[in-house]
Amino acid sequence: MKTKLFGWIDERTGAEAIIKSQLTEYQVPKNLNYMWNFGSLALLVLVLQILTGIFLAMYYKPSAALTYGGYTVAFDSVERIMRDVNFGWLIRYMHAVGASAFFVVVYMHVGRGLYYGSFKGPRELLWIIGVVILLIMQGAAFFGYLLPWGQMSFWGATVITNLFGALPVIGDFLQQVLRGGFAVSDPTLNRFFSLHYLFPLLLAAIVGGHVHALHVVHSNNPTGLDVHEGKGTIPFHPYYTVKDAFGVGVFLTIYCYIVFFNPQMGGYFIEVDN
């Protein structure tokens, strides 16, 4: 923050109190154990998922209507990644790891925040964010297990498609207007595609006000007492950048075994059979 560059932008965005205020010098409980970790684990992994899946959308394609080499074009374009893209394979393969990741490492999260009473006052509307989150989150995992036109996702999207329809009134408009039409066809795997590409930039949005929100009541700790700034609390840098890095280095030790030696977990996908 010292270089001429920085001192310049700092002069017109008080770049450097921002910096100083919401990371190096914000204050955190002394505390805190390894379990808090996962909240920074999530973002990671969060930042992972947009940057794999910007790349893996510039080659596929979402169509179930047109076929290609006796494939449709949607099932096609995903084999394309796999062995025609350069590095395809592994971009594909970060992306179904990862979600799997980002689940496991948000129910940590959440589960950390039940079993420490991170959801009590002051922090209920941080909670109320965070539920949310979890559910667009959801949706986006949904929405893209269908992408690949497997039987799996096929039948997938089916069954879940179909309890909208369960819904006094408004179930059948419902899972008309989500699956385009009266079956899991290509309307579906359009919107579904435009879904999962818009969900995880809203997910980003939210996760902004999660942190803000955050650092407006502060972190729980696991005594669940409060402690005041100055009293009980030491600078986030470097004591938990550094706790952060642990964790991140275990994290991508497991997540690179599995994308590079297991990533497939036992699970192929295999056509839909029209």
Given for the second form:
Amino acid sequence: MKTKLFGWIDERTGAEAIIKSQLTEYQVPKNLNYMWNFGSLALLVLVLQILTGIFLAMYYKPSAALTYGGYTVAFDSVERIMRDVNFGWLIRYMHAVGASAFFVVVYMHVGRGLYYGSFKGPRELLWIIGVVILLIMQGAAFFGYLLPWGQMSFWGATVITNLFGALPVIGDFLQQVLRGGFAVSDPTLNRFFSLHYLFPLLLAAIVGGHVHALHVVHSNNPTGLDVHEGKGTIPFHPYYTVKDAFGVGVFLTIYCYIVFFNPQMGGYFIEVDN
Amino acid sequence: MTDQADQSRRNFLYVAAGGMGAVAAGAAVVPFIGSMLPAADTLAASKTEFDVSTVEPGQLVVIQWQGKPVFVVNRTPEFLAQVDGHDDMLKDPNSEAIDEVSAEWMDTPEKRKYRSIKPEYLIVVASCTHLGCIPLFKPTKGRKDWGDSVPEDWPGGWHCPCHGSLYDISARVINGSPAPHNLHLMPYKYLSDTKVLIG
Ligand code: HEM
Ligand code: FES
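Switching forms now, from the form predicted on its own to the form predicted in complex with the partner chain, please provide the structure.
Full assembly next; the chain just shown is listed first.
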């Protein structure tokens, strides 16, 4: 079933062997429960965030300049996305709900690791990469939160940059590096937008390392015992492709319900002030 | 129980699941491509009102319509006289080649020649039909004002600086230009004696 084109590529990349060893015939414990679905869900949400973000960036304008209406260019551009851009409301809600969903999914993922001891040897590096991912996620979300330039954005950024200012000796310096001024202002908004675009791309690269680190040491399982020696494993495909796809279906059902029927989640996902 | 998989049942499930996935992915593409089309406020800005009496005789004004430049010229009697006498130099003297150079109000040979509802006010899209540059206004006849940037028998009109297309004073393209067509017209109508609604 190898096409000529794939054969040509395979000869030059060894793609078939990689796909076999890393995906279709990659060995996974057969006793994983649904707590092991959250890694693939986190990957899905990361892709969704990058995709919706690229489209939002086509209309979003990171400027604190005042407009005739008495608002700011940034705030007005978000309002325009909600009111005038075709499906802008949908793409913005997908992005905002996705940001919260990302943390829900990753907390489940991390909680699974804590509960089943997945952080213990030989998976220490996998865990450490995960912690780095979590920190970058928090950065990305924090930068994104400033972008609408609403009241919550502004004071949120003020509070968190002040937090850095409280550090002894280097505090003032750090604060000015973050803000590009003496208060949260136009240069802050510009650099936050730049970094908000950068961080998820960093995440994509680091998640690649995370999955690679996983594939070296293999998945843990609910028993906590190593099952990779005997008959304890099954190939990833079709068993876990189907199980992960089922998880994706459940996740998307909940996600779509929130996006379409309750996108602000009573102010938990999007504050009324923004 | 046997180890034999029911292949036809399995294939059906593959195709059904794959098909549903493809439909869902296709549907998900709609809002994303849709968002790249002009937004509602961009569409709302697709009509422009303009008062042609603000253009002095002999003057050319460039206004914006849908983000594109539009020429409005107040043609003096001399300019109008320059419309005649060089039909053999034109690719499409009667503006019949494509829809964009024609208009339903062009119901007389006169209007086909002047390419405007009121002869003195020419209103055309200011993009060269070659590759879209804005041609330079060189309305007077001959080389007196323009040197050898125009041919010796220059009837007066526009000269595109990008690749040298020439148009006469009715924005009709002159033979030998890289541009294939006369400058495009856009729909417009007079709301009053001097107010036009473009778009
Ligand atoms: C962008 C966020 C993340 C993505 C896309 C991601 C992706 C994945 C994927 C696809 C797997 C394999 C499937 C699974 O075991 O569920 C995995 C496993 C794992 N991840 Fe993550 N992850 C993310 C964040 C984190 C974080 C924040 C931590 C911990 C601080 C972490 C720790 C782990 C561990 C320990 C495993 C192995 C689990 C086991 O075998 O029991 N991950 N990750
Ligand atoms: S764009 Fe005018 S001549 Fe090429």
